[in-house]
Amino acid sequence: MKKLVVITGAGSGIGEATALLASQKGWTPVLLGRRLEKLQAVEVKCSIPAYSIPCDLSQSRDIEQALQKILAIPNSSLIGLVNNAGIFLRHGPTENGLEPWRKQFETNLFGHIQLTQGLIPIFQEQKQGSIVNVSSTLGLRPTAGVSAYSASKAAMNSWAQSLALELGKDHIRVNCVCPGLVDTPIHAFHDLKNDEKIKALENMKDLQPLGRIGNPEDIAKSIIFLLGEDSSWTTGAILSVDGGINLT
């Protein structure tokens, strides 16, 4: 019986890290993200085979047919979903009038909430299951020029420990992980030319009481502990992922 693992957003960074630690422990990584090339060159990195679902979170069409081929994996059980993905626009108070608040919602938020609708059934059949949600220290403290990002991953939070209330009597746990600044596609420096990048992370890692960015790995080892038996009695956290950042 193959144990399902959904993450969305698989195809780099902290998505495809969480996929290949999955992997690394026997469950099967269903992968979610707009470009199939990206995830199924995560699949080929995968240790056990894992499936690829092309499916943009800001489209509601491609959520119900990614739900349907999700349900239609032959000889498995779900057993964790991995609200990851997400975009970030930075915008002043402002700027674009809605614009970037309806793109970052409907991705970062409404997305997921579709998804995770359409996977909560299953979750209570078998009554078991775990929900990560992948929200940001901005969601626990904004900083200017990101106020419709950090609002979305407020709202990721909140969602989360509501769905951790309703949820709990059909033994579903739902919790969120908070990263810091991570080295991932979604920041700018991540792209950056090596002599550049290094000067980059050079000149940010004193905002960071540990003194460095953060990878991908490190927020994927909590998922990976949020998802799995060893956080069994763990349900409605907000987990700050981010080198102290959030404390200075």
Ligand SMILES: NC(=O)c1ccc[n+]([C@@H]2O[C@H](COP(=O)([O-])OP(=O)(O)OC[C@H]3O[C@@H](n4cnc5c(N)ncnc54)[C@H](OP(=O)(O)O)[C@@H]3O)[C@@H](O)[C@H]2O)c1
Given for the second form:
Amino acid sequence: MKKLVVITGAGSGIGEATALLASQKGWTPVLLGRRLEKLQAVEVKCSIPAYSIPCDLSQSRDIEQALQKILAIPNSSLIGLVNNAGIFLRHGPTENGLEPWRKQFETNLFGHIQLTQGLIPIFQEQKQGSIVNVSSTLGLRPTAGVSAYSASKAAMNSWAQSLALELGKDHIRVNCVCPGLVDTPIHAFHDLKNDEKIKALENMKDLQPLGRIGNPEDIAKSIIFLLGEDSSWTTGAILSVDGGINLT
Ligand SMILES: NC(=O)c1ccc[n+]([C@@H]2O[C@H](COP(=O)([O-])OP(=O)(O)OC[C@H]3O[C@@H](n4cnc5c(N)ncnc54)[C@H](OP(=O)(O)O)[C@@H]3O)[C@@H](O)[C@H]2O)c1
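Return the form predicted in complex with the ligand of this protein as a structure block, the form predicted alone having already been given.
Below is the entire complex, every chain and molecule, led by the chain shown above.
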């Protein structure tokens, strides 16, 4: 029986690292993201066969189709869901316009709410499951210029805790990881080359009490912990994995 872990935004960064670690544990990654070629590139790196399902989380129809495909995977039981996909738009609280707010919330929150609603009945039927939301340290404490992003992540934290309250009776756990600054394609500095990249990382390292920015595996290890049996008495937790930046 395949043990499925559905991971959104699995084509790069934290989602990719989580998929690879999950596959090393013998869990079957179900990779969701907008671009099939990115998902397939991760699929071939997994330790066991995985599934790639293209899905734009801002499109309700895509999510319905993805749910059908997940439910049709033969000889499987769903053990986990990682709500990880996200976009990071710069938009300050005094700037006019709702469009960045809509975009930010559609992908980071609403798409995940629809996907999760579609999978909860399976978890309930099995009386087991672990859901991990990838939030952000900015969901705990916003910084200037990224208010819509920060608000979407604060909402993600609150939503996770509401779910944890409601789903505990069904033995379904729901937790959040709040990454700090992590070197992934979501940041422009990720694609800098050679000396420029070294300089950028050097400039940012002292922002963290632990003296370095994070890598995707730092976050993936915590996600794997929250997905698995080692955290079997943990639900509703908001876990900072951020080199201590939240304290500064
Ligand atoms: N890196 C950091 O410093 C940091 C810090 C705190 C929190 N986070 C959070 O960590 C999560 C993962 O980000 P990352 O840092 O690993 O960056 P990333 O490599 O850019 O990953 C984000 C993923 O989300 C997917 N995605 C974006 N919009 C989507 C949509 N509408 N539908 C489906 N998939 C979509 C992207 O793939 P496609 O473009 O192919 O769809 C991409 O693979 C995000 O939620 C982010 O907010 C990151």
